[in-house]
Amino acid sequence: MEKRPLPDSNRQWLLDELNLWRRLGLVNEDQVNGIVDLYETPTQSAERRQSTAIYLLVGVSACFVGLAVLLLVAYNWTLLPDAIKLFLLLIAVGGAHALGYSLRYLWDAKNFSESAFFLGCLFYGGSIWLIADIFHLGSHYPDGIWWWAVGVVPLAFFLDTIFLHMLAVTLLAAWVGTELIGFHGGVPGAFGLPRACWTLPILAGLGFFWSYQKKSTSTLGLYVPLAAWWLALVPLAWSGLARENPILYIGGIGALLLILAEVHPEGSLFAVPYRLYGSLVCIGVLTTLSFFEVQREFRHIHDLGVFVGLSVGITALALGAFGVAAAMHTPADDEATLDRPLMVFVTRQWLPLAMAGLMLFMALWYAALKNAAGNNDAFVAAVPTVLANVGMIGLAFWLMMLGLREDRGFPSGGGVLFFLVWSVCRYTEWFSDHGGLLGGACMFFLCGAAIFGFAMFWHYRKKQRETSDGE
């Protein structure tokens, strides 16, 4: 069985409690020496941190090695002959990846052999651009970044590399951006997506799919971020949506991944890609609606029914997938209760329902009173403002409870600090003219003592956690 690794801190606290518990005769030599056994030991422990080093340096050092060779080639491309240049390209390709593959299967190095797959990949990227110049094929250019990744992605999952995940992920961020904000006009293909942008939630899809299955959460947070840039850039694909403020469809996406996040078990770490992109997003979505001024800017609605819809959809696919989610909780008979699975899932999901809510509320409240406000368009911008206050408020409360409730110290600290961007915000805004530092003093002074409050209310619980589990 292979040893798990330990780090020096935790090692010495493992053998000092060990030895104290062989004092007290709960266990014996035998068994200290199986518990101690189990785990990597300090020598092991370092040459794995040295081989984690050595990992990324051969990794950096291949891509300088890519770009030496293709700048090599570069200088030199024009005095060479067709069949030549064809030769060299395939036998670079074809040689780092044989290089990987005797690396890999042969000499049992497997770190250095990621590497050389990598540099055939780069390669690989390189020789679509040089060949087509080549055969004079003069053609959409981001058509071969999409080649250049779908080149990849195969062996991503094959070979179980963080750094051809890190490329193919790169690779179709920057292919579907090129697409949908460059070329946004260009050739329709199916869904009414330009040429092949349909294709990436597939090749996404097989992302989190193999993620799952191989329990890769570093995995899972390259593709999570991947799958919300194509969602916030698909409305460009239609002229009429492209020209609407498409921030709260993009809060609504935001929604969307904490409702996901939601959806895993408690205190699972799959949980954590979702909710760090979804409060990210939510984070900016909201600091930025909070501000009155960008608030009345809203009153420009070129197309009521885009701007709308935009909202509803976003709104509906997040409660599609809390619907599905719930259906898959609903227990065996009909007699739910709080104490029940659906109840606990439903009462999880109250924060990312909520945020869910508030953007399409502000749709709506924006399409329906934007012919009704005459000049007075100060109202019809105060409520949403007030509402966005709230939301950054009760998202960075429930962060903080989301900390206390796992233990964690990482969605706690975060919350906090958001609070205290929510303070800056509303002291610039409000107090930075008329309040004054008296004003602003008065502020903090609150907010230091909520903080305060909530730290206390922290420490009581995990000592009253402590005293139970003790008994």
Second form
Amino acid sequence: MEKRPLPDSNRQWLLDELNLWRRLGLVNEDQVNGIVDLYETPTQSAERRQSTAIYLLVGVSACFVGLAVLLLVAYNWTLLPDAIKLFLLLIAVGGAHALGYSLRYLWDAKNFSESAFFLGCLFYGGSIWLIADIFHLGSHYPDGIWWWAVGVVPLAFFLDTIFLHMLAVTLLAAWVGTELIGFHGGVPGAFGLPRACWTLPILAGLGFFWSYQKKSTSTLGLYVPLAAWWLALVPLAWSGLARENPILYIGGIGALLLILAEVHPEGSLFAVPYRLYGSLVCIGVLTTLSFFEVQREFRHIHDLGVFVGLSVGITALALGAFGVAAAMHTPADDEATLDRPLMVFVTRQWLPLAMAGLMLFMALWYAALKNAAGNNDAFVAAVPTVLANVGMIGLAFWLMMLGLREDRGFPSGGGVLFFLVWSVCRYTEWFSDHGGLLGGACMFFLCGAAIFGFAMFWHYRKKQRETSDGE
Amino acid sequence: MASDKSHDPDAIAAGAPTRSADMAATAPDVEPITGDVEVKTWLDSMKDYEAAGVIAAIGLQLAVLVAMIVMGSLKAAREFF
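In place of the form predicted on its own, the structure of the form predicted in complex with its partner chain is requested.
Then the entire complex follows, led off by the chain already shown.
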């Protein structure tokens, strides 16, 4: 059985505790040895750290060698005949991969092989552009990025290496960005089907499937923002949709990510990437929308149908995801004793669903009052401004509660930081012109009281739970 | 047909063969299972084909480059003639 990694600080703690348990008679000598044998020795840990450092250094050196070769070839490129150029390109790609293959399967040097494969994939991308340049094939350059990504994705799946997944995701994100932002119109020969990067969901879907099968949260953390990036840009494929302010639609994507995070069992690490990116998107959107002057910009809606349609579409997608997850929900063992396990599942979704509802409500609000604003302009913008601020505070406290519930510092710290951001934003908006220091002092006092009140609430709630568990 | 004495305590005490002794005598030689029983998932099985998959992926990259060269050559030939 492979020895499990153990940091030095944890090792010392474990040895101290085992000594104590042995003295108390809780474990015997054999059990102590059995537990210690499960983990790496200090020498093995040091070797692993060294090999990780060497792995990183070799990776960086491979990048430098690749750059040096590319620059050297580029310097002499115009002097070389086309046949030699093509030969060099094929040899560079094939040679780097052959080296990687030999290192991995013949010489058993897995870490070095990954650098060679990575270099081979860089050469492959460079070769696409250079061959296109030799034959003047550059009609639609995002296609080159797509072919590069398509060549890297299978290698990333087979080799099980984060470097190649990072390269694949970066290329796919660049392809989506260049295709959707820079080009419009239909896919050639596809009966007017817009250029919406239709293969992205398939390629990203494979990444999601692979991440869940391999239980790799770090890889999932690459594909989640890729899918969100595509979802955010896909309306640009339709020229009519591109003109509208997309901020409420993007907020809907954040809500969708939060819903998907809470679909996972409580405490699951797979929820973390969805929650992290969902929170970041919602924080960005709500912070922007919390300013009164930003809300007043919604007076300029060009096409009401498109504006509402985008929000309705993303909310329907979010609710659809929630509905499918709720229908497929099987209660965990600890929920099975409860009368309504589905209710527990739904309760965890209160904030994500509220976020989705908030974004949709704002869109419908502005659509309904578009022509009825007149002298009530301030009122029309004030209601969504207040709601955006309530949403910010709700999200901040939700993150704090989540961190406390799952005993993780990152969400709690993020929630507190977000609350501070909200207080600074409101200070600048409300008291920079009027109220001055006194108003600011009053607001910060209330913020401190709110955080203190929350801490006390959580403390008493925890005590109550401990008491009820004891009974 | 002889009666089965394998459950009769007196017969067993007198030296009659028990059913388990019979079974042990007639059982085929099976290697005992030692250590942990490892259940292979389809993903573990995929590891057996990793090398073939890597070759196929490299082949795909080279095929794309060769296809580009062929397309470019055809384009150049069309322009030349």
